[in-house]
Structures are given as C-alpha cells and as structure tokens.
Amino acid sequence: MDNILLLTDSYKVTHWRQYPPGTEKVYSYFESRGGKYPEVLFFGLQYMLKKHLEGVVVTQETIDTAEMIVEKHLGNKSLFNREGWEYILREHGGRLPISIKAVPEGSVVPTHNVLMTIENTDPKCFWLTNYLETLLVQVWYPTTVATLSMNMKRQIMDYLDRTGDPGLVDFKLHDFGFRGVSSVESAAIGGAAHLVSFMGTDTIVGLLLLRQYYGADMAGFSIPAAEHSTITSWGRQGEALAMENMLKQFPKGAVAVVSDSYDIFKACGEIWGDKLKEKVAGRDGTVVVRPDSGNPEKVVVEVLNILGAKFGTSRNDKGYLVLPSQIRVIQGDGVDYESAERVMSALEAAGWSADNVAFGMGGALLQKLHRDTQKFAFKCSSVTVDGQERDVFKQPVTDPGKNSKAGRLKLVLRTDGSFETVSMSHDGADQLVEVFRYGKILQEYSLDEIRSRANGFLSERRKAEALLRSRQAPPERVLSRQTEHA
C-alpha cells in the first residue's frame, strides 16, 4: 500500500509507451472547475508529499514487486516500465525527478484557477508527471472539507454578527465525523482539514495528523459527553439519575448530555429545568443539552423555549435572548450546510441569539462530498517534444465545462487583490510556490500559518461585505426619501 509505483491507476502503467516520440517534458496542473462554492481553501498537499513522495521512494524491491503485480494484473510483463524506474533508482538515487508548485496552503482561491502544477525535471522521465496524477488529485478531499468548514464558519459568523458574539465562532462547529467515513486515514485527513477553520473536534486522528505533518501540538479540543448507551443503561425510570451522575462525575467545566433518549421536551422541562435546575444553575461550567432526533429547526427552538422558561433569559446588546451561561444546546443530528442555515434562521426569527447553540457535524462534514463537489481536475497543458514546447488542451464539443487550460501557467494577484490564472509569459509575480523537487520538501507550512491565511481571507471578505452593506440604504429608508421627495 506504500509502493509509489503502484499508487496509480492501472492504465497509467502503460502511458510511457503512448506519448509522442521525442517527448521530454510533460507539464500538468490542478484546479477546481466550479462546484458548490465559488472559492476553495487549499489544504492537504504537504501531508501527501511527506507521506508518499518525500525522500527515497524507488528501490529495487519496489520495482521488482511492481513488475510482478503488473505482470499478473495486465498479463504482460513488458507493459511495465522497468527501465524507466531503474533509471530513477540509478541516476536519482530513488528520489522522484519532479517539481511541484502550489498555492500556499490556507489560501482561498476562486474556482477555475490553477492551484498546483507538476512537471518532470529529467527529460527521460517525461512519463512520470501524469503517473502521479492519481495520488496528487486526492488533495481534492482535504481541500473540499476545508472549503466546506470555511463556508460553515462564514455562515455561522453572519448569524453571530447579527444576534450574538462572533468571538465564539471557533467552537460553534464540532467534528463528529470519525465513524461516518470510509477509513481511518480519511478521518485523519478530513478531521485535520476541518481544524483549519474550527477548534472543536472528536476526531482524534485529525489531531495526530496535524501534530505529525503540520507542527500543531494540539489543534483541537473537546469535552466529556454522554451517549445513549451511558444514559439508557440506567433504564427509562433512571434517566434523571443518569443525568445527575453526569453532573457528579464532571463537576466543573463543560459537559454535554444527550437528552432525547425518551422525550427531549420532558427532559428539558422536568429534569434539567426542575429536578436538576439548582445543580445546573450553581455549577462552575456549562451543561450542553443535546437533542439528537426530530426536525432540527423545530426541536432546537422548542428546547430553547423550554430551557428559557425554566432557567430565565437575558437580552444581549443586539436585542436577542441568551440563556444563563450554565446551560447551552448542541444540535448534532442531521446537520449540514443547509440545515444549519435553517436552524439559525429559525433561532433568529424566534428572537434567540446564535450564542445559545453549537453544531456537531458528522457524515455531512467528512463523507457527504466527492471530487465533483468542487469539480476538481488534473490536466496536461504543455509538453516539450524534440526541444519544442507545445500548448495542449482538451475541448470536448459535448461538454464545454470540461475544457482545459493550455500552456504553462501561473497564478497572479490583480491590483484589486483577486487571483487570476495567466500564461507564464504574462507580467506579475507567480503566487505558486515550488514546494517539492527531487524528493525534497522545499516549503513547509505550520497549522498556525495556514489558519492565519484562511482567517485573513474571511476577515477581509467580511470587511468588504460590511462596507457594501453600509453603502446600501435599507429599503424602507429609500421608500421614505422617495415619499418625501414626491
């Protein structure tokens, strides 16, 4: 599973025979061709380079093993490029003769722009560039998760801006996704990507990935929390005792308690709001009530209404209701981008601040997405044959959306601060940075740097949106002026 010669698609094994005679260089690029969100937050390449491409990755053993597998798989040993791989072993010490340039991780780039380029650095290894496509394209996954989390953060901050405290946003979306993904590695990669924008997670392997590959000592945090087994094991009649036990076992700090094992509304009104009210109200910390079934936007509002009636409320400086600090709610069932929007919209309409609620997101965060969520593609755009460079591209008449770019590319900043993909011959400094060459990582990013870059984008975007809103008079005020003028 870690033999780089076999981390590709079967058909690519034969591509060394398919390029034009005299081919010396193959140059390809990676981009998002559109999708659900207008920009993508680039993340995860450093992990892939360190795990799979750094250092000596071609050995006599990996060559012999790959040849044996190919012979049995394709039925013909001569289809395997033994000479090419042994050349890399002999001439380059088993290090890959390629150069990879990429936008710095944490950068937020509009779709339809180049995010990464790769080319061979030895003319005898022209076939290597696209041999690595299969592996490198998998950066789509952490980039898509990071993009989704960033947009969730932006969405939540919009509601906090209007109804509460934007400073709370880092812990407003908690990763519950480990059990909902296809593998431990997926959980680690996706869990790490989520933590670019947030700091709440139950996916421990994401923390381990960030610790090993991005220099983050501790990237995320969690709290003690109940599950249905720890509540229902007390029996239906013992539900109040189970909840009281949570308060005894965790007397300080935040603790989350799933409360819908039988009747979420009775649990909020009769147990939390009556039998355990004094213990909750006098506690040094927060009890987070977790509904886990039903229609989220209806259930969350009703839960808040019940808790508000029992524990009392105050109004913040924006005029919205806030529960006492000892009691909050987390919605962790059925959460995705759209349902979170509906829940927060319902809260706002009912007069509740978004401060009162956090979200837990599982499969929709780490699994309910795919490469076409942002339409990622890796395409060859330039080749050099007999010393002559050629622009190459695809332009299918049946689907213009799959047109690819031509030539050698760079990413430049316009005067307005936006990105644009242009030909290498155009003016402007290339924002793509060489991160890998001949088996060596040339540029590393810490999680702190990546977070700073991503948060900087959100901050600037929010400032721009606030400025735009300030220049637009409310409709009722416009009507008033029109009436006065008439």
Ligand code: AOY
Contents of the next structure:
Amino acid sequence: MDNILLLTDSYKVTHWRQYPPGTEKVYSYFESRGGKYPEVLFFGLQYMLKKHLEGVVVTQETIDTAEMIVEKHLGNKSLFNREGWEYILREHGGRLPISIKAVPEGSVVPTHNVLMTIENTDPKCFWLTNYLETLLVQVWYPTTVATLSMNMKRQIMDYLDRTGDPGLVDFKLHDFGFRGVSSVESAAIGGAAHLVSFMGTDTIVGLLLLRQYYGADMAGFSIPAAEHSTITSWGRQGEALAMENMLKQFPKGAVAVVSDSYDIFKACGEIWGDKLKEKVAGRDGTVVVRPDSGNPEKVVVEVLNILGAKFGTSRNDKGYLVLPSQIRVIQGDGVDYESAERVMSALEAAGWSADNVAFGMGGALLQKLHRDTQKFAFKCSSVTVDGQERDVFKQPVTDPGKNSKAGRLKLVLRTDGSFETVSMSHDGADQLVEVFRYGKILQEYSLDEIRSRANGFLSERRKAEALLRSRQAPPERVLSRQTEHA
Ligand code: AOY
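Having seen the form predicted on its own, please provide the structure of the form predicted in complex with the ligand.
Next comes the full complex, and the chain you just saw is listed first.
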C-alpha cells in the first residue's frame, strides 16, 4: 500500500485524458469552507509528506504494478497513464515534479482561507497535481482533531480563568481515544494532533509519531490508573481492598481510580471519604477519582459534593471551592465539546472551581468528526492552457456553499494581524511556505515550534476576547455586585 501511483481514487487514474488539449499547469488549493469552528489549526501535513512523498521515486516496477492493478480493476490498461509515469521516470529520475506550499503548522487560520496549494512544475505533468488530492486532503483529519482540541483548551481556560488556575490547562484534557478509532495509524495521527494543545495522553502511538516526524522526545504524559477489570476482579465486596491496593502499589504521585463499578456515590462517601480517608488525605500525591457512568454534569457535581463533605474544602481567591490537593476527579465518559461545557457550567453554578476536575475524551476527540466537520475541500483554481493562464472555479446553483476560489492564491496578513486570501498579484508577503518540491521537503517544523505558534494564536485570541468583554460589560457587573452585597 505504498505505491504512490495507487494512493489515489480510481477515477483519478483516468483524469489525464480529460483536461483540455494544451493544458500545461494545474494549480489547486485546500481550504475549510466553514464548519463547526470559525478557525482551524493546521497540523499534520509534515507527517503526510514524510511518510508518502519525501524521496518517492517512481520506478519501472511501481509503474508495472499500477498498470496491472488498473487493468484488472478498471478493465482496460489504456486508461492508465503509462506514458506519463514513464516520462517522470525517464526525465526526472522518478522524482515528482510538484510544488506544495502551506501555511506553517500550528497556524490558526479562519475558515474560507487558503491553507495549502499544489501545482506541477513540469508542463507535461499537469495531470499529476490532482492525482495527489486524495492523499493530501487527508490532512483534514489531524487538522480537525487539532482544531477541536484547541477549542476544548480555549473553553477550559475560560472556566479556569473565572473559577481557578489557567496554568493547569495542559493536563485538563486527556486523550482516551486509542481504542475508539478505526486504525493504529489514525490513533497516532489524531493522538499527535491533540498534543499540539495539551500534554496528557494515553495514546502512546501519538507520541511515537511525534518522536519520528516532529522531533519531540516526549510530547505527553500519563499516570498509573485503574480500569474496571483491576477493580472488579477483587469481587463486589472487595472494591475497597482493590482501592486500598492502588494506594499501596502507587504510594506517591498521582493515581487515578475508576470508582463506579458498583456505586460511585458510596465509593466516594464510604471508601475514599471514610475507610481510606486518612490514607488519601495523608498521601504525598493526588488520588484522582474517576466516575464512568451516568449524566456527567450531575454525577461530577454530586461526587465533588460528597468528597467535599468528607475531605473539606478551601475557597480560592476567585471565591470557588477547591478540594485538598490529595483528591481530584476525572470525567472520561460521555465527554465531547458540549458535555464538557455543561459539566464546567454545572460546577461553576455549584460553587466548585474547575481546578477540581480534568476530562478524558476518547471517541469524541479522535473519531466523532469527519471531513465535513470543517467542510474541507481541495479544488483547482487556475490552469494554464497553450501558454494562457486562466482562472477556474465551480459555482453550483444547487449550493453556493460549494463555490470555490479562482486564480493563483496568496495568504496575507492584514495590518491588524488577521489572515486574508488574495490573488497572487496583490501586495503583501505570502504566508504560505513552500514545503515540498521535486521529492524534497524544504521546510520542517518541530512540535515545540508548532505548539508555540498555536499557543501564540490562542493567547492573542483570548486577549482580544477579554478586551471586548471589558468594553461591553464593566459598569453593570460592578453595580450588580454592589447591589448583591447591599
Ligand atoms: N485512561 C488519567 C490517566 C489515564 C484511560 C485510557 C480509556 C486514565 C485512564 C485515568 O486518569 O483515569 C483509555 C479509558 C481510560
């Protein structure tokens, strides 16, 4: 499955016969045409390029194999562009005469902007540009996971700002998603994308991808944690012993214990908060109680109320309740963008700081998303035919949302720092960087660099939002506080 000639859709094999006679250049671009979030965090192209395009050399063998497959599959080997591929083999030593430009990974770009462009560099290879669409468009997946994860970070930080310590955010969303994705490779790609914004993961293969492709020695961290089998194998009557054993086996540091095997409320009140209370309260480290069933917003608040009554609470400088540092809660069941917001909102309403909880997110982080979550599309916007460059675009009467851009494109920064997509002929420095040309990667990014770029965008965005809020609301807030206390 690594023959570049076959990493495409069947119909693309036949497209070389379909462009106008005299076509010399096909120029295409990639964008998000809108979607759930107004901006996307571009991530994952470097993995794609290194894995599938870097150093790729077309050989006689890959050509012969592709022709054999096409003949059996499409029923006619004349549909296959043997001449075109053998031209690349002969004239280019098998290297792909293609140039790819992209916004630097970690950039946060409003939807409807160009994120990547691709064009052939040899006029005889006009048919190669869109042959590669299938592969390149798969960058939708890491970009969508990274976008969701960043928005989770933004949302959690908003609650931490109001009720606790925003400095804790890096470990507030843990990746539980490995088992919920369709393949090991998807887990690695999605797991890596989550780690652009966070540092907590149980998806080990995401770390391996970041080590191999993004120069990250160790991008994420985890802690010892129980699963139901390690608790229920002690028998129903043995749950307290199972939990006590966790404290014995992991005497220091953080340890997480799933506690809903029989009755989460009794486990909190009678085991953690009574039988094991002294051991927990005197422990050098944090016991993280994990509910794993029920309505998250109700269960988490109730669990905190029970633990608070047993272990006591303090009030932080923002006026919200915090458990002693030896005990915390992680909610990892039924968590998505909306349910996490409901949990944190319920906590705030009940007077609890968001510091008390972390989230685990599995299927919703790595699998409950698709190419249309951010409506990603790859379209041709310019061709050159017989030396004449022409704009091309689609404009379907049945859906204006599917209109595509025309011409050769450039991503520029406006004076206020925001992105804008303009014609190549406009003024302004292009933010797209040539990352691939003729089999070589021209620009590499480290995870560190990608993280700091993404964090820079996020903190700028949060500053702007805070400014906006302070302009809109302040006198009212002060007034209502005064009347409250009068
Ligand atoms: N992990 C924090 C460390 C990880 C997990 C992984 C599916 C952890 C649980 C925990 O605390 O409870 C995959 C479900 C849970």
